[in-house]
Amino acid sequence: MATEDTKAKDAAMALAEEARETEWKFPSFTAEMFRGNFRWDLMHPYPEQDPEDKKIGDELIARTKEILEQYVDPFEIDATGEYPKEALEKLAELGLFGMKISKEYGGMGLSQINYARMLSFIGSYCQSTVTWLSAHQSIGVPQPLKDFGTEEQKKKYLPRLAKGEISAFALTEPDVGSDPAKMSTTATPSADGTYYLLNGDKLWTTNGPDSDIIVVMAKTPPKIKNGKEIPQITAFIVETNWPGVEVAHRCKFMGLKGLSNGMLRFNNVKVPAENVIGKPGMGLKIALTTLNTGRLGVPAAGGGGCKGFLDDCAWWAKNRVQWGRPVGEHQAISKKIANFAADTFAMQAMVFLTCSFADRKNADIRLEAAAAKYFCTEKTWTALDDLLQVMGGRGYETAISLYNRGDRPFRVERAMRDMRVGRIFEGSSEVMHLIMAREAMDTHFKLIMPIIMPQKGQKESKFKLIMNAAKFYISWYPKTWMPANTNFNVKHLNAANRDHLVFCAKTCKRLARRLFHTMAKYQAKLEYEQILLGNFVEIGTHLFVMAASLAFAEHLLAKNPNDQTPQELADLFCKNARQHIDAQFRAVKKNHNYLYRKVAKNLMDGKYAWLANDIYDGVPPKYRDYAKNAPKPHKVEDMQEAPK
């Protein structure tokens, strides 16, 4: 008999599986290569932006960095925990509320790239403003009514919004992350079909507290399907004028001081049944598709960010003297900087490609959006703590305290803090390897599953499945242990970085043979072992980057031959990434994965206690009562009628 915990655990799957993207219209590297397939074919020649595209985004990158410098000053915002009105308002009268909605309705309608580049120069100068913008347009409402919203519904919301109202996107509740079967806010239908109530909680919601208009996710009656009910998550349209709408409680972080974020309630909202985006049900798939390309902003406000250091990196680099010599000229300092600069290369390689991919509209980009995210932001976590280390106390001491005593205001330790969140929202890095891990075994989910774990329902026999998966492996299989094709269409790359590519190649069938034994060794029980997914999770990302790198190599390299430092950096990452690789795989062979297991539930049992002994916990006496002070939930009775 099935526990609650399984039960909840099904429910949570099969909403998930409901929600994805099942069919692959367009090719995907990322996906062809966990296949064994590297198509270099896909990425090379490297795209470059269209002269006259490049001349919008030329000439709104300089009318911004006049409204950043006149009204946006970063050390005053993380000083004071406030975003100047006046800045959000000349923003606004510059468009950059609107830069993803189309011209039709009153936007920039920005490419893909353009809208990156927007990103990656504010977010190198102040990442409060690049969150103010990206979450309003990446994920807040014009990202999902551009792909699922009905033309009334764009007609009447975009022009707002591209004027300056701001947007949001609520699904995280307080007790509910990443696992919306768990949603508790409801949406329940009125009798006659034109309504909804709407009742819940939503918690960090970007934008929130002083948003106009926002989509709100929320469960609403579930459907049978096979027997099984699968609950169904709505997405909807909320003005936050509309009565019932509260902003319950104002958040405030270790960074980002400028954020407007908080938790928002919702008591008994009557939403017309024409707000709801795409049909009932499909809020996840909407949520889902959303951010595929809404994390793009991620990475690119975070390339930014580091792009932004380089400069004081290297004056530091050169002008600090210790022992006689530059800092930058001892190689333990050597090291990390020459990383700064090869991960900084990495990152603006994999992000504007990922972009050029969105803007041909021909290519699935969902693993790619999943892989920038996450690398980037594991990246610049990394760049920064090397560069504040290279600082030393510099880096750790504040930007206005160095200018008060007269030295350079050099930003790291804000740096840290407003940019660590990248790690977290959006999908946290632990949630990015499951969900590229799903996408990566897609073709032998689809072929396996059906057998080891059959569904009530299923029309095919077990023969039948059993002989389509043995004509698919039969021919696929040898196939992966077969020399890969090293004949690249390269002129520029030097000889060390076209074994790079050679590598990455014969990689791609090694990583498709490893990953197929891992799913046949464990099954059905594979979805424990999240550990192992992540290792193959960071070897496919490892591959892509490194692939992105070379080809951006190259296309520099063509348009500047005597300029050779492309050369260098794509080697020194590719040279780091093949180590990482390589260490990978070797965990996937040998590991103590099972120790974790063990001692995170011994602690969770209590029985590492006594390493706690003669300390104090932390809290004051008067926190210690924290839950009176938490926002009280709403009640709401069965029914109740919606205000007037």
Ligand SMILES: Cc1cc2nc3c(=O)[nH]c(=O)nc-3n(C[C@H](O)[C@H](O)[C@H](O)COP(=O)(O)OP(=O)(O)OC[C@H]3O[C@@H](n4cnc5c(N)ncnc54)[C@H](O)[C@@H]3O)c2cc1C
Given for the second form:
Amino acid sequence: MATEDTKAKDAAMALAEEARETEWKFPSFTAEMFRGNFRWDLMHPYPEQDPEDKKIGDELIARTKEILEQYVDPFEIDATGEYPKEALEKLAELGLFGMKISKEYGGMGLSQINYARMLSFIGSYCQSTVTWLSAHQSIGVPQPLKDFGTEEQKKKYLPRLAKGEISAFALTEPDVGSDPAKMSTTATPSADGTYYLLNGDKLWTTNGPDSDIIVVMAKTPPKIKNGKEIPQITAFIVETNWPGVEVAHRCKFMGLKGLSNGMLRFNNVKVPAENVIGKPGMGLKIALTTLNTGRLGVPAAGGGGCKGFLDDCAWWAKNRVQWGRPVGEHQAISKKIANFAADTFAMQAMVFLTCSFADRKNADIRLEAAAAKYFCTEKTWTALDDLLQVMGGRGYETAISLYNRGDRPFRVERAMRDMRVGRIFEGSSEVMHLIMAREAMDTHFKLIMPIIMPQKGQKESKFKLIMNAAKFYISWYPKTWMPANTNFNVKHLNAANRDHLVFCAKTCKRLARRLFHTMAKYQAKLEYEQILLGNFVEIGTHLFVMAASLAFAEHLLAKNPNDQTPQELADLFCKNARQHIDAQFRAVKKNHNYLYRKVAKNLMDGKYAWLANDIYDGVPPKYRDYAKNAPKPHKVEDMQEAPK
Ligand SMILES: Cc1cc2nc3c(=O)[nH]c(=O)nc-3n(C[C@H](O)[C@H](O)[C@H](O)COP(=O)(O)OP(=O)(O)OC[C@H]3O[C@@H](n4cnc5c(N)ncnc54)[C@H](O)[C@@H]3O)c2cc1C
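Next up, can you give the form predicted together with this ligand of this protein, since the form predicted on its own came first?
Whole complex next, starting from this chain.
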């Protein structure tokens, strides 16, 4: 019998499903790949930035550098936890709070490529600065207004935001993070429909405590459709100087010490009805659409962060001599630094390709943006960890301490603290996996789910649905066994890199086939096989990055055939990726995934308490009253049970 909690979960799932975008002019490379089609034509020739556009980016980067050097001291920000007000003013004077706002509303109207270049440049210098700017316009009010706002809203708010009034995006709450559909902040419409009363808490709102104009997602009264209650979430523009908006707490984190972030409390805040973005009920769609492009800022900033370390990495590996050799010549270290370079190249290839996709109107970049966010933040973390290891004790020491004792101030310790959150915010890595898995299964999902899990009120008969599915699979499935088209129009790649391209095309078909077999085996239970789905997502992501790296290498070689270094980086990345892909296929075939579930459940049930009965639990006595604020244990009978 469905409990209240499972009903709520189904409603939340239905809402999230309804909020997915479905209409696109340009298909997604990655979605096509999951169907077995290797669409090299979608990424080759690798897009070249328009020279005029590039000039705009180059000039802005040069002017930004001057401001950063003069007003932003990342070492001091990290030590004091204070972000200088003057720096914000100077960044605003330069127009950097309007990078994504179009010129007609007083902004710079940068292309996504130039925006990514800016984030990447600033990110290589100071991650706190880049987060202020990115939260403001990658996800703050400018982005949803651009996509969904009315002309009046744009005219009223965008010029103010472009000038430097600060924005933020308030979705997360103490009880909802990855699953925002179940939020509890409410917006109750007035009887005459002219305003809403906003009530609730929003947690971890970046820029929130110092913001002026923010976007808030809140629950509005449910709609009734076919006798069923459909929950509604609506997006509002809220000015933080309105009565009832309060900063309940300023949050501090392991890194990003210069961030302004907090818990915002809304207490009967009167929001005019004209401040609804889009239509009532569109809030979740607006939030998810905003995040689709918005989250591209994270890999751009992170990729820039990694590029910023290439020089440190090369210098150290060459100049630090131990056991009679530069440490970079010891093979264990050469592997790490070589991978650092190849991964940085791959990140650049992927991010700039995806940004150029985003610059096309109505292109489906959901999968690519999720893959870029996932891949780059994960790779950044492992790459920085390797780099720290390469630098030994100096990697662990703070930059300022190194400097004060007369050493080169490596920033890798701070970078690890600053950049770790990339795997969590704007959709965690696990949620990126879910998004990609959902989209990867889309074709099968649409054909098969109505047969195995018919919805109430479904119009078509089961027989008709089976016939439709059979018609599709009779022509599609045999194609996944046919040889892949490997006639690529590439002139510059060497034999090794061409071979990688052939591997991509063939593996696409293998991926589509195996995905289909797995779907047929697990049917509706596949949703719960996250590790298996994760293996497929890993394969898809790595094929995408391989292809992007090869297209990027081909592009660079065409421009400068005498420089073979892009080939080497692409080759190393692809060789590593192929090993990784092979391991994923093996894990699909033979694994012990059942054991993770069993051991995890036993752990949660306290069955391994004996393992830790001789330690101190870590919380000193005076802090033990924390339990009153922590998540409350859920009743087991209210939880959704995973199938056996
Ligand atoms: C520094 C910082 C800045 C932030 N800025 C903002 C902001 O500006 N605006 C805003 O609205 N939010 C912001 N957030 C919130 C951020 O987006 C959330 O932290 C994130 O969405 C994850 O939610 P959570 O932390 O509640 O984790 P939870 O949702 O509680 O998840 C805990 C763990 O479980 C995993 N998990 C959850 N569900 C699933 C599932 N179905 N399958 C598999 N794994 C799952 C998660 O990946 C995570 O590893 C910020 C957070 C931080 C730390």
